[in-house]
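Just the one chain here, laid out as C-alpha cells, in the form predicted alone.
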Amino acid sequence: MIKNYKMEPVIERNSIPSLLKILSSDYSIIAPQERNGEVVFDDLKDPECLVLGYKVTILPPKKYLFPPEEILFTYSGKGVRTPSITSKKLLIFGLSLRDLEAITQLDEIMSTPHPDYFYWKRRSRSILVGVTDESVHAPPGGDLILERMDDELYRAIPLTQAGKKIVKGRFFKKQDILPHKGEGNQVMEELRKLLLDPETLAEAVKWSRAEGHPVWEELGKRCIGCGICTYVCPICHCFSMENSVSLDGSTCTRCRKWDACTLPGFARIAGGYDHHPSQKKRYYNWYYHKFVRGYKEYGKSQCVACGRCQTYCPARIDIEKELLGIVKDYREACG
C-alpha cells in the first residue's frame, strides 16, 4: 500500500526559542506569554517563556498596529510634525488562525476607501507567523504558519516572501509528513458555523430589530455600557480624536484613541443629539456594524469567533448563544 507521504518544510519544538534568538536581531518580536495566570502578547524578551497554541489572549495582537492610544501630530509655530519609527520592524509570532485571520480583515478595513497612514505604517514593517494545533486547510492569512503535527514537530506553511525567506534558516527542514486532522478549537464553534454564512446571520439581525424581537430589551438592560467586548474584539476599530494644547499655548497635539460605539456619547454629534441614546439601541449598533454593515462591506461578518468578547464580559452576556437564538427565530418566522 502507498502512503500518502509529502515532503514539507518542518520545525522541531524545541528549536522554536532558537530561532526566535536569531530573528530578534532583525526584528523586535511580540509573542503570547503567561502574566498572572493570563496569557497576553507582550514584548518577548526570553523565547524561553514563549506559549504554544493558546485558545484566547486578553487584549487582542491588533494593539501593536493599531495602538489604544496614539499621537497623530503635534503643531507648533515650527509648523506640523508626526511621530517618525525608528525601532526594528515587528515580528508578532504565535499568533492563532483567528488572531490572523482578525488581522487580515483589519488589513481590508484599513485600506478603504483610503489607506489608513498610521495603520500601514506599523503593518507595512511588521511579519505575522502563526502557530496552530488546527489542521490549515485555508491559510487565513500571515507571512508563515506553523502547524502542530505532533508532540515534537510543527510543519512550516509559508505564505509570502518574508515567510519563505524565515523557513530557507537553519532549523527548518525537509521531511517527509503524513496528513494529520489536527485538535481543533472549540470556542465558539457554533458561531463558527453561522459565519460561514454571513449572508443570512446579516438578515436574521436586521429582522430581529424590525420586528420588534425582544432580545434587544432585554440586552439593552444587562449590558452596562462598559465598551470592554469593543476594546478586546480584533476586529473592532472605533476611535476618536482628542486634541490637547500645551499650558504655554506653544504647541497642539492629536491624538486617536480607541472608541467603542456601545459607551454614552459615541453617537453624540454637533448640537447635543445623539443618534443612539439608549444601552439597547447601543448594544444592537454593535451587533449591526459587525453582522449586518460588516457583511454588505466586506461580503463577510466582522467577528472571528475568538471568544473575547464573551470570555471578558461583566455582565455575562453570551453572543454565540444570542446569536444562534436570533438566527433561530428567523429562519422560523421566514419558513
Second form
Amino acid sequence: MIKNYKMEPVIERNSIPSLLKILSSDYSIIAPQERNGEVVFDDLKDPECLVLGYKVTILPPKKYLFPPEEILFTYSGKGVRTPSITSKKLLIFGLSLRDLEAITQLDEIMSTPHPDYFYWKRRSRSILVGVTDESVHAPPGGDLILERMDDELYRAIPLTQAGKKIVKGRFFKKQDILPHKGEGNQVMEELRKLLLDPETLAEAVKWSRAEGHPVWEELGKRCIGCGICTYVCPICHCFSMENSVSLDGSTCTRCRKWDACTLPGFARIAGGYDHHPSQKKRYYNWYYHKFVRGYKEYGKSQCVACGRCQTYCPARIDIEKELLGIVKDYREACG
Amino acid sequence: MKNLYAPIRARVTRIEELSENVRLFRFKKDRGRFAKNHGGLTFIPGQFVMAGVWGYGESPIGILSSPYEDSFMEILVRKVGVVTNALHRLNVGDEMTIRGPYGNGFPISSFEGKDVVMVSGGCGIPPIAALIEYIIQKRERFGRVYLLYGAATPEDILARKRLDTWGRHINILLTVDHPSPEWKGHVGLVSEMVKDIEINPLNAVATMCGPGPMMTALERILRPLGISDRRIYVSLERKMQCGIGKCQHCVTGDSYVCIDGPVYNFDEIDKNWD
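Any chance you could show the form predicted in complex with its partner chain after that form predicted alone?
Full assembly next; the chain just shown is listed first.
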C-alpha cells in the first residue's frame, strides 16, 4: 500500500502566541500587526496582536536589516568609530514567501562584490520565520516556514539549524500530514508567471526602449517621481550619504539613507551635469535595474511580485499591466 | 568583516595652484605608506580615490601621481561642488579623508608591446598622468607613445614641469585655442595634430579623457588613425556615494562605473542608453 502521508512537525494556531512569548526571552520579535487599518511589521509587544493571513504589509521587512537611515561612522579628532550593533537578536515572524524570497535576494546583493558590514551585522543576528497560506514547494529562504493546513494547524518546515531548534520546542508535535493544496496568492499572479522567464522580461524591457515604445514617454509623464515604489520595494537598496557636524564642531557623522533612483538629482554630478535628466529616464532606470541589469548580475529579476509598488503608487501606475503589455508587444514584434 | 564606508585619515603635504579653480593636492597617510598591489603598484593608473573632508563628504577623483610612489598620492581638484570647495579650503598640514583606490584602471599589461596614443584636454589629465608615469618606468616595453594635450590657453595647461620631464621619454603634442604672446607651440584643435602621429594602427591602443572633446577626439583623431573602438579606452565620470558597487548612483547600462569602470573600451559603452 502506498503511504501518501508522513509524520511531520506541526503547530496549532492557538499555540503560536505562546511560542512567540517563549522566544521573546531570546529574541526581539518583529511581526505583522494591524495599525490604522493596514498591516505593518512592528515590535510585537503582545503576541495576541499578531496578524496572520494578511495580504501585504506597507513597508517590507528590509527596514530591519537595512534601516531607512543608519550611522556609518562618527569621527572625532581621535579617530573613526564604527557604531556597534549589539542589540538583542532579531526574530522576524510571519514573513510571506515573497518577502522571504526578497531577503534571499538581498543577502546575495549585500554580499557582492564585498559584504556590506551593516547589513550583515544585523542579518547574521536574525532569524526569519515565514508563515503562509500557500503550498510550499521550493522554500524560497528563511530559517523556518509554517504552512497553513487548515484554520487550526500549521505544518512546520525547518530549513536551518536555528529553524530546527525552534521546532524542537514543546509547542510542536509530530503528526501525519495528508497532501494538501494551499490557497494561491492572488497578488500580481500574471507578473509572477512572467518572472519565471527573466530572460524574456530582460529582453523585452531592453527592446521597448531601444525601439522607442511609447510606454516610456507615457509613464515618464505619469510618474511624479516621489520614490514610493522604491521605498516599499522589498529588494530596492539604493542609498545616499549624508554628513553632519555637531554644533561644537567636535564630531562629525556620516549617515546612509534610503534613496530612490526615480528622484531628481539621483545621477547628477557636481557642476550640474545629470546622467538621468528626465523623469522618463529615471523611471525607465528603475525597470532597467530590476529586470535587465539585475538579471545580468544575478540571473533573476529583482522583483518578487509582492504588489507593494503598485498598491502604493500615488499615480496609480499598474506596473504589472505595463510589464505584461511590454512583453506582449515584444513577443509580437520579435516572435 | 570591515566597515568599507569608513575612510582613512590623510594629511595634505603640498598644494599647487594650477589655475583659478584647479589645485593639486599631495597627501600622505597619517601612519605608514600606501599598500602596494601584487604588481608592485600603489594603484592601477586610471583608478580613483574617494577623497573628502570630514563633515562634508567625499568625491571620486582620479589619481595623478606615479603608481610606483608609496609615500604620497596626488589628485587634481576642480572647485565645482560642496566637497571640492571644502577641499580647496584646506591648507598644508590639514587632514583630509581617503577611501580606495577603487575601480578597474587601464588594462595596462595589455598595452605592453603596443603603440600608445593618449588624448586629453583641460583637467582630464590625472589618469593619463599616472599612466605616463607607469609607461616611463617601463619605457622599453612600449612602442611609440604620444600625448596629445589641448587646453584653452597656455595657462590652462596643467602640470607644465611634468610635461617637460615626460617629453624626454614620450612624444608630447600640445595645442591651445587662445595663445599668449610667448606661446610658440601649436594653436588650434587637437585633431589638427593627427598628421604628426606615426603609429601602427593595428598594434596600437588609445586612451582619452577630459571634459568636452571626447567625441571630437574619437571622430577626428583616433578613428582616422585607424585604431578600433575596442582599443580606445575612456574614463567615465558619474555621481558616486559608496564607491564599492552598492548605492546605484553611478550606473551606466549594465555596469557600475565604480567597480566595472571608470575605464571602458569605447565599444563597451557607446550603445549604453545612459
